[in-house]
Each structure stands twice: as structure tokens, then as C-alpha cells.
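This document starts with one chain, in the form predicted alone, laid out as C-alpha cells.
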Amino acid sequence: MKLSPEQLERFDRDGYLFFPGLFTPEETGRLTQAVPELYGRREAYNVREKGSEAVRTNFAAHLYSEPFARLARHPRMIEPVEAIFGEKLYMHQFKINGKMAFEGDVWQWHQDYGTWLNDDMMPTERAMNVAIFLDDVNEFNGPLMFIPGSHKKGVVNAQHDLTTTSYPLWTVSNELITQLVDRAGGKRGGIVSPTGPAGSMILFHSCLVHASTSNLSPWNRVSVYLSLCAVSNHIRRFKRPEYIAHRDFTPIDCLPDDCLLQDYPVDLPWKSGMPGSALVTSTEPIATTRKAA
């Protein structure tokens, strides 16, 4: 999937492009079918609500997961950003996000780039965010809501929230949210929210200013995020759990794009469970002369 120089301009200027029903019904029905025993797992890496059963967070299910193993190497969401960055890349992080009916709590503003500066050490912004969506996506499900060109600020100032919600973000004050979003055009455009059809796709930038508000619906609005990072740009920290922040940098190889509709053999490392290894933790920086795994 190649971007036109019209979508290059335009993801330049706003920080984000949005796909509506990129993918097929039977492409995402293969996804959407293996979610429900992925979140019944009773595992560290199934993040849940804040007083409540609902999770919150898968992470790494391409994995341990055949469907989500192969859509970690779909062409659609790779070649994008290979284009946009003009270099190979690795998984740095792959959630199923689960805003679900009734039970999904907020996201507060923030940027991913702040996070994954602050808490993995990622030398630039050389990495960015591919969604897609597994539910049908509107007004009141609690969907992304961007700042358009709050990218062009860089990484702006954060404050680590560890008690908002079950997950810790770094993130950003009012003060500035409003400013930002005066600047992007205030009440006529300063904030916007794609919403579409399940298999719709947005690719956007990881210092844009984003956001999501709790699912009052009885709508899910589940959401699979490709955290997608320029090789040269791998992390220097493994502060995070690997399951979190993954620590191999072997540059993406993409399937053919009918991938999710062809059963092509890919690998399972945590097929049999998760290791011990991607709990331990360290503060320290990594060697820099570190060669992908």
C-alpha cells in the first residue's frame, strides 16, 4: 500500500490519515473472533479496568496469536510508515485496545512518543501509531479524538499519571491541551475524531496530542494499535515489561496481503506461555552498539 503525495502532505500537516473500511468484514470477522478467549486470559498482559472485570489492554498477541500474529506483518499497515520513515521497522509495542460497552474508561490526553521517550528511552520520534478498527466506530463509543498539527510542537511537557485509570500515562495538563487546540482552529476543527466501520485503518504520527473518553454505549469499541519503530530508532531502556515494550528489534518482514484470509504460517514465540525473561525489568540504559535481535 503506497501513499499518494497528497497523503504525505496531508499527514505532514495534520499528523494523521484515516482509512474508512480499509479492511473487509471477513478480514476483520478472522480478528474479531479471537478476541473474546485472548481477554479471557487471566495473564499479565490482559490490563484490566479500574475496578472491573473489562480489560482495558491486551498486549502482544501477535505473539502467542495466529490471526494477530499475521496482522503484525500485513501489508497495509507496514508499508505506510516503511515509505513515511524510509527505513525498515520493528514491533515496538502491539495492544488490542477494549473500550467496552459501558466499562471503558477514559484515555487521558497524552502523547505515545512521551511515554515511550520517558519510560524506554527511544532516541526520536521515528516511530508512530497504525490502528484498526474491530467494532463499527461512532460519536458515542468513546472514540480517538486528535489535536490536528499538535504534532509539529514536538514532545511537549507531561506529568506522569499513575492514579486516572489501571493504566500509567504521561500526560498532558489542560493548560496546554486548550492551548493547543486554540491553535489547531479552537471550536472549528481544533479537535477532531475519525469515526467509521470496522476494518477502517488511521496511521498517525506519535507526537500528535490524542485522547478518548469512557464508552457510556452499549456499543464495544475495540481497536487493534501497531506501535511501529524505526530499526535505527530501537529503545534504550527496558524499564518496561517486554510484553510492553518489546526488545527485539528484528526488522518486520510483510506476508502477502490477503494474509488474514490465508492461513500463512507464521512464528509463535509465547505460543506456550509468556517468559519469565519478559517480566525482568532494569533502569539502566542498554549498550547503544546493542544490533537488532
Ligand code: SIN
Second form
Amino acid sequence: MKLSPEQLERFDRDGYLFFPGLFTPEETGRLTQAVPELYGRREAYNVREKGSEAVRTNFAAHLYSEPFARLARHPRMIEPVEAIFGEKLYMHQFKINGKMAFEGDVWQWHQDYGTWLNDDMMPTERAMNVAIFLDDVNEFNGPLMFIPGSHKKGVVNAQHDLTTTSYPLWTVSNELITQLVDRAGGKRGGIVSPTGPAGSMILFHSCLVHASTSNLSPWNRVSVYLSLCAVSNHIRRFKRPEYIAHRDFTPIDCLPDDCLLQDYPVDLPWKSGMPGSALVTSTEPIATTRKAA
Ligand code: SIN
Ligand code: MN
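Now that you have shown the form predicted alone, what about the form predicted together with the named molecule?
Below, the chain from earlier opens the complete complex, with every other chain and molecule after it.
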């Protein structure tokens, strides 16, 4: 998939692009079917909501689930991002966020690159987020909210919130959010939330400020989030476990466009369990001469 000059201009201005219904129901079907079994596993890579059994985030499914391993190599996501950065990509993070009916909790206002810089020592913002809806997303089930143009501010001040939810996040203060929303148009477009059918895709800049509210509706809002990083921009510190921040900087090679419908063979390195090394962390920077593993 190739982005038009108009789309590139819009991405630069707003910090995101929305592609409603980019994947068909047949294409997303096998992904959706695989989720309950993945969420049922008692593994460190399933982070549950505070005080609840509902899964908030499942990490790294592309390393142990065939349909998600194929999605991680899909040209409809990889090619446009490669074109924007002008180099090959590796998978920095891979999540299936639940935002389950009645139980899905908030994601406070934050920028993803703030976390990648502070925790993982990712050198620059040359990494892109891609969201793919596995359920229909509407105004009731906790859609993502963006502040258009906020990526232009670069890395903004953030505080490490370890208490609000079950997942630590570098969050942005209410004062700064108010200023950013005003700057983006206040009540006229200062906050947007792309909604649409399962199979829709959003590309969004790693500095775009975003959040989502809790899901009080009876509808799940399962979405996959890929964080694709330019290979030369790989992280320099392994302070977080490998299932959260990946350490394999091998460039992603795409599968054919029909890879969600055909059983192309894929490697599943964590199929029989996560290696112990994935849990080993360090606050020291890695040697940057390290070869891609
Ligand atoms: C995220 O910002 O990483 C997730 C937000 C969401 O799933 O609503
Ligand atoms: Mn985020």
C-alpha cells in the first residue's frame, strides 16, 4: 500500500491517518477467533485490569500465535511505514488490548515515545504506531482519542504513573493537555476519535498525545497495536522485559497481501513458552555495536 502525497501531508499535519475497513471481516476473523485462548493463558505476557480478570493487554502474540505472526508481516501496514522512514523496520512492541465490555479501564493521556525514550532509550521518534480494530469501535466502547498536531511538540513533560491502572505509563498533566487541546482547536477538533468497523487501521505518530476512557458498554473493543521502529533507531537499554520491549532488531520481511487468508509458514520462537532470558532486565545501556539477534 502506497500513501498519496495528500495522505503524507495530512499525516505530517495531524499526526495520524485513519483507514476505515482496510481489512475485511474474513481477514480479521482468524485473529479475533484466536484471542479468547490467548487471553486465557496464565502468563506474564497477559496483563489484567486492576482488580479484575479481564485482560488489559496481551504482549508479543506475534511470537507464539500463527495468525498474529502473519499480521505482524502484513504489507498493508509495513510498506507505508517503511516508505515514511525510508528504511526497514523491526517490531518494538506488539499488543492486543482488550478494553473489555464493562471492565476495560482508562489509558491516561500519554505519548508512546515518552515511554520508549525514558524506559528503553530509543534514540529518536522514528517509530510508528499502528492500531487495527478487531471489534467495531464506537463512541461508547472507549475509542482512542487523539489531540491532532500534538506530535509537533516533540517529547512533552510526563510523570511516571504507577498507581492509576495496572500498567505503568508516563502520563501528561491536565494543564498541558488543556493547552494542547486549545491549540488544536478546543471544542472544534481539539480532540478526535476515529471510530469504525472491525478491520479499520490507524497509523499514528509516536509523539501524538492520546488516551482512551473506560468501556462501560456491553461491547468489547479488542484492538491490535504494533509499534514499528526503524532498525537504526533500535532501543539501547533492556530495562523492561523482552515481551514488552523487543530485543530482536531483525528487519521485518513482508508476506504477500493475502497472508491473513492463506497459511503461509511463520516462525513462532515462543510457541512452547517464553525463554527465561526474556524476563532478565538491566538499567545499563547495551553495547551499540551489538548485532541484530
Ligand atoms: C495505548 O495507548 O497503548 C493503548 C490505548 C488504548 O488501547 O486505548
Ligand atoms: Mn499509547
